[in-house]
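Listed next as structure tokens is one chain, alone, in the form predicted on its own.
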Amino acid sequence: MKIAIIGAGFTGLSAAFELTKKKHKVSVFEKDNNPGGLAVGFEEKKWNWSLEKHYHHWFTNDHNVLGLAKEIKFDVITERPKTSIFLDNSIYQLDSPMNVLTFPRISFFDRLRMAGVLGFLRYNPYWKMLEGIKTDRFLREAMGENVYKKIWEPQLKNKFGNYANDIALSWFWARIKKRTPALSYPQGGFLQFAETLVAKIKKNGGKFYFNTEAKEIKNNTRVNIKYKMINDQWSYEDFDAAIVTLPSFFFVKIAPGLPENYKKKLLSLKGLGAINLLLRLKKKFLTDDTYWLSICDRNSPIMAMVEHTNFMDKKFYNNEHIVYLGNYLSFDHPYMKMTKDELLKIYHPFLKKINPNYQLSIINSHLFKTPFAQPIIPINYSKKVPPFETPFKNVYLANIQQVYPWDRGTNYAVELGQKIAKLITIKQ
């Protein structure tokens, strides 16, 4: 089969690579002049590895993405970095069930309740319950109004915004039960184990499109992709089949003979972007060595703080220290229409209160945007998931909207990627 895949994140080369080793003949588009998606990454000149615009991890139970590193032989390095949260103006170490029943900003019967709350969540096979339950009503209860006040309210309002209130218990679920003390990383970052797939693709005897942005897909007898390449040349060309891995209201965008209702239930999908301000330093900014810092205060602009080279060693960025600064945000956000002065303009005051001389230090800094990242999830979330299968005739549409009940990541992106495949696989 001739199969056109538009997007060369995780999904479109997991995707790629599963049906160009059927023998399938594959194109992949993508608007990018790099492979990897919300991973991309980009190296700075005396950097031996690439960096990732928007910062990620795996967790060492991440079998579907690990699985095939070790398929095309990539190499993984794993660690355990430190992951805290910053309460009252102090940071706090909180990764463990030790760390939990000894941390002193609650009392010990509180401790205790949220000790037992995470282990239920943490040991409960069973999603299904908990979709119908709103998060943070389950929290206020379980746990008690003094642990969620503190702690876990402020995280779900940086996170969600106006949508705090509504997001299911089983997204909640997700992310304790997934949670692993130890983290990996492909050694030379995403990027390259990017560009190694998409070679291992080319040698199945796979095409890629860079730079390459497909305009508009129509179904008649076959499936017809009009695209623009990056000299602005127009081309066309048909398929027996399609898988669209963009957000959904691109797909919409781009296939505009979809019918109505259709269109009406995707772009009911909510989601929320993510912005990204990086710091490169010459000194650490999170001095007691925390990989990852959840920011427990309502009132702080940065949702996250996260020392990539509190996890991977220095040495491989010519020794500076690298530091994302993160928030999901609204595509209308103020924030996503400001520079990055602008924008570390406003997070000065709060980034002070962790390290008061961190300007001092600042060799250079970036800011990386991107429309969608994070997908909203209400309650009983299942009955919303968009199947594979669209109303037009072998065109099929593989996003992390689809990953429910697990939340974003290229482990995800990598199982829907293998999922798509095997799909399109069995119905030819």
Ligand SMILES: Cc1cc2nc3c(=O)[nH]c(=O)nc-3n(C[C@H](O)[C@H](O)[C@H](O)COP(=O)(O)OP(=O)(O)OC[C@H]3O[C@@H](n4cnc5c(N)ncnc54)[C@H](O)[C@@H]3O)c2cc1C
Second form
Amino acid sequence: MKIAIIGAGFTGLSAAFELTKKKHKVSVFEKDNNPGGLAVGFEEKKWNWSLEKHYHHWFTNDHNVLGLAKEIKFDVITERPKTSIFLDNSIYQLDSPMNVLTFPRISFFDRLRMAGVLGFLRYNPYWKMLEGIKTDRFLREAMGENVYKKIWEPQLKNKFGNYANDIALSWFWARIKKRTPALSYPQGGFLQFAETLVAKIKKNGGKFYFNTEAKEIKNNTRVNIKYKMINDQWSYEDFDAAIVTLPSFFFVKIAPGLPENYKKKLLSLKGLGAINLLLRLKKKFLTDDTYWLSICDRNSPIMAMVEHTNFMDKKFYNNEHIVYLGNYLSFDHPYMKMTKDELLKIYHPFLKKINPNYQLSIINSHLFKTPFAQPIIPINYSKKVPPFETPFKNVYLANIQQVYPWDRGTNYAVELGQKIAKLITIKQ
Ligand SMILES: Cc1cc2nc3c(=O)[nH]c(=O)nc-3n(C[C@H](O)[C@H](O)[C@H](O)COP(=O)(O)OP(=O)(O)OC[C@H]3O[C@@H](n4cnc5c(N)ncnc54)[C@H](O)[C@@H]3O)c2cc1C
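Hand over the structure of the form predicted together with the named molecule; the form predicted on its own is what we had up.
Okay, now the whole complex, with that chain kicking things off.
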């Protein structure tokens, strides 16, 4: 079959890899100049490795993506970096049952209660029974008001903003269930990993069109795709089938002929964008070696601080210290329109609280934004997950809003790509 794949993120790449192994004729259209999608990387002149525009790691139980790395013989590094929270102006490591039981900011009874609830979620395999319950309500009742207010409410609010009280417990369950103390990372960066996959797909006969945006999908006897290349040249091509890996609202945009009812359903699924201000520093920011710092402060202008070089060695980045200042925000949030200097000005007082001298150490900074990064998972989401098959014959939707009960991630993108390839192969 001649198959078009729209998007060279990990869903598209994994589907293309599977389909070309089965000798299908695959063409991948990607509007960016590089593969990797949300996990795409960039490289500075003196660096040996590329770096993701948005912080990325794998859990050691991310079997689909780790299995793919193994299959294409791509080396993966596993470390046990430190995860901490910033609470009442101090940093506390909080990444093991022992840390929870000795956590000094809450009473011993509250610690036991919190450990019990986290243990229940981690070892309970039945997520379905949790999806009708809201996370905030459950945490408040199960862990107690004090623990909820101190630790969880600020994190939920910082992450989901106005949606903080709408999130299903099955989402929180997935976060607790999947977290592993050790984390993995592709040697050389996610861009190298994606490029190696592209090379394998090309070797299997797959074609890539980078800097090429799919502008319209039509469904006649075959699937017709209209696309625009970097030189503003327009083209059309017919395929037997197409896989669209874009967020649902982009699919609606490029397929205006879809039935109104279907479009309405897709558009009712909500999501948040992401913004990361990346600081390249001469000196370490989190001097206690924390890699991931969740901010438990409602007044914080940032949700999390991720010091990548407290996970991967700074020698790969010309000895620079790399820090991400991350937020999930709706695309109409004022931060999304700001420049890196305007944002740094807003973040500055908060950053100074953590490390008063950080500013002297800045080599450079970069700002990365994306309109869709984090699906909002309301209660009973299993009834809302869009199917792979769409009203257009032989056009399949495979995006991160369909990996429920898991949260977004490259592991699930790879799994999704594998699933959709299998579905197409069976239906052939
Ligand atoms: C801040 C942040 C942190 C994250 N942290 C992690 C992490 O630690 N670990 C992890 O595993 N995952 C993480 N993720 C999630 C992960 O990156 C995504 O879930 C995953 O990459 C989604 O892959 P995808 O292929 O489904 O979609 P995408 O990566 O969104 O790929 C879609 C592709 O389609 C392209 N495209 C869009 N429109 C068009 C068009 N009209 N024509 C052609 N191409 C088009 C886009 O450029 C993109 O390349 C994070 C994401 C963000 C934003």
